[in-house]
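A lone chain, given as structure tokens: the form predicted on its own.
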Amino acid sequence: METASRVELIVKGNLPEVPSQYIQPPEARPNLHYSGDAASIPTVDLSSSDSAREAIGDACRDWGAFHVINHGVPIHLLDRMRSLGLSFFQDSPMEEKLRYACDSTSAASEGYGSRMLLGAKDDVVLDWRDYFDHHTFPPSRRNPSHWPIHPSDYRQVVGEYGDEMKKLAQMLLGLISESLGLPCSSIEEAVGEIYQNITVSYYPPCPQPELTLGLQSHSDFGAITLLIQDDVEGLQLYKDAQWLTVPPISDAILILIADQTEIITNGRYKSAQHRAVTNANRARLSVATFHDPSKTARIAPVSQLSPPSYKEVVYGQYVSSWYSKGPEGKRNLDALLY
């Protein structure tokens, strides 16, 4: 059980200033008066795999991220997943939420939490975020009794959403492989059995958004992330030495290349460094679906893209380093470079 204070409770206390453990060091604080616009982030239409393949290759090479439309996931399912997440955070009593509290001493444990990184309590700057993490694949990890029971369709929708996201992720990994001239199955075979987590993140209004981050700068450590947002801006990508705000597109899904795909593609495609900023007026919600290798998987560049620029790594060791040392951008990935 996690006993750390929830950001939601801090906000309800109407404090005029954020507690010190949420204040970022000066070099990490966002410049809310200026951020570039990532409106030019590519949007890929998946209705034609031939044109999508080339567009995905360009997007992975230039951005490490792209939106997809005509993706095959029912729009009503995206909308319902967002509304259920919002209902849990805004409508459920705290007593109900705490029944699902996660274990803060274990990395990526399932349930309701606030603290992402491990380590000494006073050593970590906290993110201005509460979240609920669901374990959805492989089927042996999926236990809906660990998920909220209200609203009544919550568990069914999360299950359906996970199924649809996994199918889309596998299709995208195939197109990404083909965009490099590799067989369709190359990246997925290198990843192995897919482990999927669905994380609903809730960013309450913050009295001092210029001092905080909803989520610190990082790249995702798995293979590929599929993300949907509500209509509140806050997600930023780091590109060409500046932070660019990603505009929400309600019917689109944002694809983020993650670290293991950067390794497998031998750096041809880079993982997307990103963060979340806060604001003083409106809560924000996002749903990120992570697709990762098993903890025992050994990840290395595929042989067709030699010579290797990255050392082989056991995925579980990579994850442990990420959670214990903190991401600090992409330092854990950079440590694998020859």
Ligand code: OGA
The other form holds:
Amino acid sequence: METASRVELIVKGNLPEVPSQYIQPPEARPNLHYSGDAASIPTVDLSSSDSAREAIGDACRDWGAFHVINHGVPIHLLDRMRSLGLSFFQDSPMEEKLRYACDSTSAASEGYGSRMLLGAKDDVVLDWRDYFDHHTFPPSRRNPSHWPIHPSDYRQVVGEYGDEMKKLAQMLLGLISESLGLPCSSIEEAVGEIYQNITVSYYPPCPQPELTLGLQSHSDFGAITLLIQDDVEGLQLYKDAQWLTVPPISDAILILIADQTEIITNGRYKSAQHRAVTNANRARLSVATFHDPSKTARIAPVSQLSPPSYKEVVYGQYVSSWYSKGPEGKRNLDALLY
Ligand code: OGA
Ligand code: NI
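Form predicted in complex with the named molecule structure, per the form predicted on its own context:
In what comes next, the whole complex appears, and the chain from above leads the way.
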């Protein structure tokens, strides 16, 4: 059982100031008085794939991120997933939560945790976040007995949610491929068998939001991320040298292009750099569903978009390096550029 602290326990201590390990260096601190022109993050209506394809191409080129509506996932499933996530963090006693503690010595291990990066280096700044990570695909990785047992529909809903997100992710990878003039299956074939993780992130209120980050600046390292959030703002996207707040839209799903799609599309589409900020008054919840290649997959730009600008990489090596060096924006991807 891991003994690392949870942010929730710090908050229970009612400290007037955040512990020093959570204080970001001045250049990484958020400017909470500026939230940019958030309204312009694109929203793509998926009810017609013909018009969606073009809108997705524009959104991927300009933003690496977009909301989708009319996505076919039942809205009550999004709502139930959010409320079950919140219930785990807010209603279960700590003793119960710690029964699901993740293994903090291995990357992205399943369960309840707080530290994203490995190791106990004193110089890493910690995120103001607790999370629960579920392994949901391929089916051989899915073991609901690793997930919370309360409320009684928790395990069933996580399973259904994973199934729906995977279908949507596959459809989007198809439209993204086609938006580049590639066959529908191109990106999915380059990814291979899809590994899916569902991470529920819980950001407790923070006494000094101006000094901390809920989640440090990064791009997701897999292929595509589908994210829902509650009605508390906090997710920000980096675009044109500015941090823009992503407005919460309860029925929409936010799509984030991740690093392997940037490599596969040879940089035609860039992964979205993002972070989460905290606030002093309200806890915030998000559910991110990651779709990744297998650790043994070799990822390289598709031949139709040659000459390649990125070196081929074994996905597992990319992930290990990400976890040991830290994301620091997009430095792991930059290291693959010719
Ligand atoms: C993530 C992530 C953002 C959020 O889990 O990778 O970027 O809003 N989450 O919680
Ligand atoms: Ni992310």
